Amino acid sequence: MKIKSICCIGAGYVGGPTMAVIAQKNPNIKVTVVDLNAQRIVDWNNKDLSKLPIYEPGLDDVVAEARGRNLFFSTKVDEAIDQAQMIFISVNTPTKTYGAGKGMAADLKYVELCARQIAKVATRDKIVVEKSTLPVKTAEAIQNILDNTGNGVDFQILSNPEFLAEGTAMRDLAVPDRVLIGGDSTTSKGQEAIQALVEIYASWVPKENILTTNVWSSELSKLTANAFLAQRVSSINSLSELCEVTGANIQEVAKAIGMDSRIGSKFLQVSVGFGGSCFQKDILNLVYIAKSLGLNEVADYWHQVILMNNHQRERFAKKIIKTLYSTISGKTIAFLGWAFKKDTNDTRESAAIYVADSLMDEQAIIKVYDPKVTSTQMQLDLNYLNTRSESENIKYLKTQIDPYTAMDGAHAIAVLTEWDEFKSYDWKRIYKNMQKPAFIFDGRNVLDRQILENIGFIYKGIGY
């Protein structure tokens, strides 16, 4: 089967760039992006490049290549499904909010309301490939659906997750360490299904980095992926604490257990915690898997990954508060940083949203600047917690264009993104302006301790 008209439904953080690499390796094929939110479909189709919805470097770049030539953006939904022998599903799969499983399964209205729009509209054969997260046995419920209320089209599924790291992602997909293609290969429909996907990522993936296996080993190892990932760093920064208070500096003993090869250095940078739309939602869903299969004490390992991350935020606030006299009402802290990482305007589940809350809790000023995050956006975060009134979040939270602006007057900075801009700042002009005594707590640990302190401030880092 070779596929010419692939339909994408979800023009986010991963249907966008997927489906741009994708189109830019295929110029044969046909690949459109749809989405529901106009607005941003509109942004999509931005002629200055620089105002897409999302920020990722490399990603301007290859959108002009393909755009217009085999890359489609489009609210045409129906047209798009119906012109597609491929349709990857890439809504948002949320945590619930309400219900069995509230606070921990994965939400999956949005793809089930994909499948039934798909089987609602389908008059010929088609490929459905889940790129969302999704947990174990999603693809036996999508199935079902297509199966049932379908119009006698055969329908192959296929389990496709990303392995994305925003900030890096254009490079992930150019260069991936494997592609994961999960399906039916016990029959000759679904080989062909498989091979139709393989042969898409082979046009710049070598085969050997090509993976296939049944659709369940496929979905479960993208949860498994991210568990493992947010377990070292939870692990690193619960070293943290204990080397501050023995007087061992975190960065030597990370240093020193990440040359054992068994172990190896990625993810051992201690911080203030991981955000992200992943790992928090993906471990969460897997202790709800575990917990519904009778699994408790899988669960209750899993879930301490989270517990551990939520306290690295609280202690880093708690952290503040006590240095500045155990009272911080009315005065200003100013926040560099609001993404949860550097090189993307992504901010869910972001550290900096829960230690500003924690703040704005005892009356403080924050004064935030982020290079990519609206002002916009970063109201919309804290009023997403619900703990306070949108008039309040308003007043306590003050966004500035200007980082020197942000920490004019300031009692204390607090380092919440690791963006590589805050190292080239003049620090002695900002220590001129700041109230004295003059804080920074540096919750990357990505600033030069010796250079602040030789300056005059007083600096607060991570881990020791």
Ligand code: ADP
Given for the second form:
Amino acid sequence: MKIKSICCIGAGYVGGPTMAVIAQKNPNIKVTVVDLNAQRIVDWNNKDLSKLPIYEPGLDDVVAEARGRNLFFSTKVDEAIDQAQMIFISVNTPTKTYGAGKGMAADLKYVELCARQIAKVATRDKIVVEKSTLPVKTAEAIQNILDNTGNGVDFQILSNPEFLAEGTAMRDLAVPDRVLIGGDSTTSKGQEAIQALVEIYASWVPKENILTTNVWSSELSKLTANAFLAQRVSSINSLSELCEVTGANIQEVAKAIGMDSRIGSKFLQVSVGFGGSCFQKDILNLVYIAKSLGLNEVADYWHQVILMNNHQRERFAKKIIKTLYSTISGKTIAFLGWAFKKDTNDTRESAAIYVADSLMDEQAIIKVYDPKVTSTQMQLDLNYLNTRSESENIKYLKTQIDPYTAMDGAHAIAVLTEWDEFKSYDWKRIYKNMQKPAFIFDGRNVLDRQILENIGFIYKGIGY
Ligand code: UDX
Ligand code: ADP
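Next block, the form predicted in complex with the ligand, ref. the form predicted on its own:
Every component of the complex follows; first up is the chain already shown.
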């Protein structure tokens, strides 16, 4: 089966970049990305490519190449579903904020709505591809809805988890370590569907890097990959605390263990804590699934990764408070960075939000500079926590569009995101304009300690 038309439901961080690359590499396939959020679609269609709704290095070039040729962004969901042979579901699956599994399980209501909409609209056979991160056995639920509410047409469900990391998404899509496709290879229709998706990726990915498995292995592999990555970060972060008390240096420890080829050097960068839309959500999901199956030891084992991450964020905030003589009320603390990592405007679960919240509890004034995050987004992030009123959040957190203004007159600087530009600031000028003693809390260990100490700063890194 040769696919000629694809529809992707959800024009977010996953759907947008993934479909842009699929369209770029398959000029003969019409790819339509749809979203209920009309503003998002307007932004994706903006002639000015710097106004795309997602900041991802290299994305603008790919969109420029494919948009209007075979890549389209639209709000006409039903029409796109009807015309497509293959439908990707790339909608958000946040952690539930209510009812059973609150704070743990994935909220599948958007996925379920998609399945119902596909069932209602489809009058021809369709291949439905799960792209969103989902708990194990979600494909089964989707299949069930489609089979029981559809118009009697055949639906093949595939799981095709994304492994792209924000900030490097375009490279991850262009040269993926692997593409994983889960499907039902016990039937000929299932095999055909798997093959159809393999062919799409084979336009640019070597066949040996395209892995096919059963649906459940594919779904579980996605959760497992994120759990392993997050676990490495929590492991190194846990040892950073030990380093601080013993005089060992976590950077040296990370280098020493990373040179062991069995361990490897990646994902050993100590930090104020991991963030992002996936790590915490996927682990909580894993924990919830294990718990619901009565596998309590498995659940506890993975839950510890989250607890350690929460501890690392709290520890950072406490260190700032304690160092500033246990009183920060009315003091200004400048934040460099708000995004959960560099090269993205995404702030979901960013450590910055939680550190700011703790410092605001102590009535500090936070002045934040982030090269890509808007003030509206920062306020939304704080309001979402529900710890204080919106007007108090506005009073305590001020977004600055210039880094030097953010740091002018500040009692301390806290680095929350590892943006490259922070390294090349005029640190002498910054020091001159700060309150003394001038403290820097480097939550990413990105600044040059020696240079800063020579200028006169009191530098506090993580784990050394
Ligand atoms: C992650 C996975 O990497 C990706 O495969 C999956 O598809 C989605 O989730 P992402 O969340 O975009 O991607 O970014 P990632 O680079 O994994 O970083 C996650 C968080 O961990 C960030 O806050 C980052 O700063 C932090 N991190 C990462 C560390 O603190 N130390 C490290 O060594 C690596
Ligand atoms: P992700 O990081 O998983 O891509 P995002 O929140 O960035 O998550 O994007 C998900 C997108 O899916 C949002 O733009 C949201 O409006 C869209 N969406 C959710 N449900 C539907 C639906 N039923 N139909 C169309 N779009 C949807």
